[in-house]
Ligand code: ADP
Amino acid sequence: MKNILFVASEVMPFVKTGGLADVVGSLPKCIDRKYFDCRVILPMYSFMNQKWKDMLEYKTHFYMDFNWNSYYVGVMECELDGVHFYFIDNQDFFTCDKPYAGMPYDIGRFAFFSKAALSILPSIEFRPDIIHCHDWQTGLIPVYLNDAFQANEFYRGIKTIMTIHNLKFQGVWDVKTMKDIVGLPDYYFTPDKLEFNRDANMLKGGLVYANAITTVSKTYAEEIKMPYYGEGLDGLMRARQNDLRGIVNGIDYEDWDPKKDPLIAVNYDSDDFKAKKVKNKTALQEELGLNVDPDAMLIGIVSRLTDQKGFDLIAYVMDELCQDAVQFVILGTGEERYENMFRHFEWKYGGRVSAQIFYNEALAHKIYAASDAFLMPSQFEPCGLSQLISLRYGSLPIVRETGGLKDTVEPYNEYEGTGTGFSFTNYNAHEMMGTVRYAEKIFYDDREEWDKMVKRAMDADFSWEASALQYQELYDWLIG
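Taking just this one chain, and keeping to the form predicted on its own, what is its structure?
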């Protein structure tokens, strides 16, 4: 039996702000339990739902030296879906109303968390063969493991993996403050280690000292070796390219299943979607005040409304697209200018544009089930989950070829009769508009081909099981 420990700042269903929580919540459940004992450590935030707090049992506590003080480290535990979870309890660091408070407070919070995650291992009697660290919040674990923990034989030989979910977020602050808080010697604050443009960078530390590095799609693993996507770390990514691999995320096929989804109007699958999917469209049109027309092409968007997601492209051509025979439904929040832009288009094109500027899980499910196509023109996208869900629900993705979007959406080829969606290459508004209009043409003029594509999309497998096999290969390779 090989022991794998996941350490992350957020994990579904206990706490979630983004895709990181989905990954760390889903992946350990799918790793083969005959060969691997997977456990998870996360902070015990005060804002966690009482339902989860009531599940927790006290395991142990001790005091740990950190930032010139001695701090209480409590360990709570529970088991859920066959996976063992440990929660690190400390009121000074984890009494909060959200997981991230901003710098420099988060440096202290997650440096404490990283050191505590290593420190609790002997007392929970679990010695991992591999510690699988996620994003900058756990970047100091490989560094700490390389430092003072080597004096204890228990820790020697433990391997580490650093997974990058989004390279844009790195945990950067000035060297003096960082050094003072994290308690590492000067040796680590040099350009070949934690130093980064004269500041200190927690993620960089993890990337330098981890035995292996993964990111959440093959294409993103290639992209981050280039300056445009590398966020200042492209040189390090090139230096470590032999230890870097991309493994695309999956989605939970229990949570996202149009055949059993209780939140949508009519359930359907890849065999009967032709008759049933359209009923979800008319139900949503009625609910949101769109013109009720089963034959109109409905384009869905469920997203954070930010530059990264390509909304500057949409802003540039939205007026032109609204001249076409299409309807749009938008769900999400984000930058004020994009929120107001969609409100404006809803006012201007009443009955054809619906802007829902909030987030609602049930409405998200309805949009995936109701829409014919799903627009996702991201500037960069490490993996992306929305296109995987839209494939599952037979809403054909229209995406830019970047990161996980390129890896998961096969562009339609009318000559070979292949593909599961539509894509464009350059980050250009008119190229995007041309692709949307090409999708409209297939939808209206060649419905048979469109329906074949929907079936292929719904039959594609992006469940976690497929990704878990690749992680298992990595674990086996690393342990040897």
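Based on the form predicted on its own presented above, generate the structure block for the form predicted together with adenosine-5'-diphosphate (ADP).
The following holds one chain only.
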């Protein structure tokens, strides 16, 4: 039996702001239990739903040196779907109303979290063969492991993987403050290690010291070796290209299943969607105050509202698109300028645009089930789960060909009768609009072709099965 430890700042179903939580929540369940014992460590945030807090049991506590102090480290635990979860409890760092509080506060919290995640291992009696770290919040784990922890026999020989879910977020702050907080010697703060444009960079530490690096699609693994997508780390990505691989994300086929989903109005599958899916549309139109019209093409968006997701393109041509016979439903939160933009369009095109500016799991399910198409014109997209969910729910993705969007959405080819969605190449508003209008044309003028595409989309396989095998291969190869 090989031991794999996942460490991340958000994990479904306990806490989620985006796709990272979905991945760390679902992948460990899909790794073969005959060969691997997968466990997960995450922070015990005070805002976590009481339902989950009630499930946790106290395991142990101790005090740990950090930032010139001695801090309480509590360990709570629970088991869910056969996976063991450990929660790091410390009220100074994790009393909050959302997982991220902004810089520089997050530097201290996640440096503490990373050091604590390593420190609890002997007391929970779990010695991982591999620590699988996710995003910048856990970037210091490979660095700490390489440093003082080597003095203890227990830690020697543990391998690490750093998975990049989003290279844009790196945990950067000035060297002096960072050095003080994280407590690593000067040795680490040079340009070949944590130093980055004269500042210090936590993710970079992980990318330098991890034994292997992965990211969440093949195309993104190539893109980040280039300056446009590399966020200043493309040189490092090129230097480590032999240790870097892209493994595309899957989605949880239990949670996301239109045939059984209890959150949607009418269940359907790839054989009976023609008659049934539309009932989800009219139910949602009614619920949100859109004009109830089963024949209108409904375009959905469920997203963090950040510039990554291509909202500048939408801002540019939304007025023009709203001249067409389409409806839009947007669910998301994030940057104020985008929140207000969608509120504005709802006000301007009442009955045809609905802007739901908040976070809501149940409404997300309803939108995937109700919409005919799903718009995701991202500027960059490491993988993207929303388009995978929309494929499964027969809402055809309209995407920009970047990262995981390129790898998972096959563009419609009207001559060969293939494809599962629509895509365009350049980050250009009119190119996007042309593609949306092409989709409208197929929807209204060639419904038979559209429906065939919906069936192909729903039948495509984006479960974890194939990707979990690739992770297992990587684990085996690293352990040797």
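Take the two forms, find the largest set of C-alpha atoms that superpose within 1.5 Å, and that set is the rigid core. Residue numbers count along the first chain shown, from 1. Keep in mind the model is a prediction, meaning the values are calculated, not measured.
Hinge residue for the rigid-body motion between the two forms, chosen from 381, 365, 249, 163: 249.
As a two-part rigid-body motion between the two forms, the smaller part of the chain turns against the larger by 10°, taken from C-alpha fits.
In this core superposition, residue 349 moves its Cα by 4.6 Å between the two forms. The shift recorded for the CA atom of residue 370 between the two forms is 2.8 Å, with superposition on the rigid core.
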